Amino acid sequence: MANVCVITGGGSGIGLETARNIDKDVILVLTGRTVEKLERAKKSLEEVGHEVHLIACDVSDRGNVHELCALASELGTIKTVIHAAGLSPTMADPETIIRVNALGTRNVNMEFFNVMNHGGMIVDVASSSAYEMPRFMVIPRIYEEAEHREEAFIRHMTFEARLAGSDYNRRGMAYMLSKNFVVWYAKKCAHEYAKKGIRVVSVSPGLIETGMGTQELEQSDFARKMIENTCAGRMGKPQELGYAIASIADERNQYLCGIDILIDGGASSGRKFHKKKAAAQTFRTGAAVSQPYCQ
């Protein structure tokens, strides 16, 4: 049977660019919420030799994900799942963000685990924002509710998001919480799914030059600061992330599992670097001012 690669959020951005880097002998199944985007993506991929199938799917609805699994299974052996679907703070309210980003990841991983075999691979796309979470707000006990106490999980996650203050900050906090959950959950799945020979990795992109990323840059000072902290002083390109994710998913990377891979252009390390540099500069300046007094 032919091998199948399923890509959620495959109609544009990182998902579509990942699809471009998948081998052409692999059947692609693209899914998303907007049929028009999916049709445009299908056309562009078929023009360069890919076989593509489409299905509209809301990943926050487990029934939808179950149907997606059934369709993909009819086409061949599901070898790879790239879960790139998600919502940013500019796109929805806190509860919807948590349902799509967090529960969507749970739904995708749990449903595809049931139909995948040894040698399968799941890549969950998180975000570098996962690393911005205040430590006191990361509560694994709440994360553990996702699999068996869905409504309690949503209630507790949205309550935490409400602590952030303004409407935009609450949505931003919901996003960070949901992506921190993705990193945690992918690691959990990696160890549990290993018994079936399925590899799981998460990827945390920084600010990427997509419609979603551009919206964030326009509305958030934090996003603009992220750009300043990168090594290249720019947003990442979807093509760069697509190549990286397809490489991570390559079956030759069997020993790469159970971790989160941060791909943010150095923004996270840059923030720490510039903070230390500023502190050192303040210390040197202070020492220079106090020197005459010491003499």
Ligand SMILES: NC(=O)c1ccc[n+]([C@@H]2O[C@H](COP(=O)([O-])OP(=O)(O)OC[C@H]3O[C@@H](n4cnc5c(N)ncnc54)[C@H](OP(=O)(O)O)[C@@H]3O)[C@@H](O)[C@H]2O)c1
Contents of the next structure:
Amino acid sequence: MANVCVITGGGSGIGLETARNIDKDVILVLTGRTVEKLERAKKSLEEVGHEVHLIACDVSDRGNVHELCALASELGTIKTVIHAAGLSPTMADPETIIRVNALGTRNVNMEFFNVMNHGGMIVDVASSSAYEMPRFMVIPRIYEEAEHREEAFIRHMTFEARLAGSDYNRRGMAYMLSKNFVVWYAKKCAHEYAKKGIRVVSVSPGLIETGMGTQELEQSDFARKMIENTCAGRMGKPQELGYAIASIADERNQYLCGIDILIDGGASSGRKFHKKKAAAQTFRTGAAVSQPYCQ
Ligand SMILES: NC(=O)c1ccc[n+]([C@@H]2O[C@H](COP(=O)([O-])OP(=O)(O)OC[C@H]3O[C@@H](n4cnc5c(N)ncnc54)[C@H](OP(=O)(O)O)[C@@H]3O)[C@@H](O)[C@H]2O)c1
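Starting from the form predicted alone above, please write out the structure of the form predicted together with the named molecule.
Up next: the whole complex, starting with the chain shown before.
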């Protein structure tokens, strides 16, 4: 039976660039909500020799993801799942961001666990913003509700996000929370799915030059600051992320699991190096410093 790689959010950006780096003897299944986008991606991949199938799916709908698993399983052995589907702060309200990014990850991991076997790998795409969460706002008790108390999970996560001041900050907080959850959940799944020989990792990109990344850059001072903190002084390219994620998903990486891999061009470490300057400013203005935290 042929090996299958399912890529959620495979119609554009990081998901599509990852697809370009998957071996051509692996059957690709691209999913997302917009069929025209998926068809364009399929055509461009087929032109360079990939076998591609499209299955429309909204990852925030568990039934949809269940159907996706059943259809993808008919094509061969599902060896790899790259879960890149997601929404950024400028794209939706806090609850929708949490439903798609956080609940979507729960849906994808739980449903694919049922149909994958020994040697399978799931890569959940989180975000470097997961590391920006103030420590006091990371509440594992709420994250644990995701699997069995879905509506309470959504309610509590949305409540937390709404504590932020402006509308944009509330959506930004929903995004950070949802991605902090993804990092936490991928680690949890890694330890639980190990009994079946399935590896799970998350990848946290910094600011990447996709439609999503460019849109965020236009709207957010924080995003502009992130670029200043990188070593190269620029956004990441989707091709760079695609190559990195496909390499991470390579089956020779058998010892890689239960960890988040931060690919942010050095933005997070850069921020620490520049901290002295910020600390001096904080001292002058007297503003409190909150400690970012990621589990
Ligand atoms: N670009 C960045 O700077 C950056 C930084 C950190 C993390 N990330 C993460 O990287 C991932 C990929 O983002 P990208 O930059 O490549 O942006 P993108 O091109 O907008 O890709 C996101 C994909 O997700 C799909 N999607 C959105 N909601 C969905 C849903 N409910 N169900 C199924 N598919 C859905 C979209 O297709 P449809 O709209 O057709 O469904 C789209 O193809 C996201 O998880 C994002 O949060 C991006």
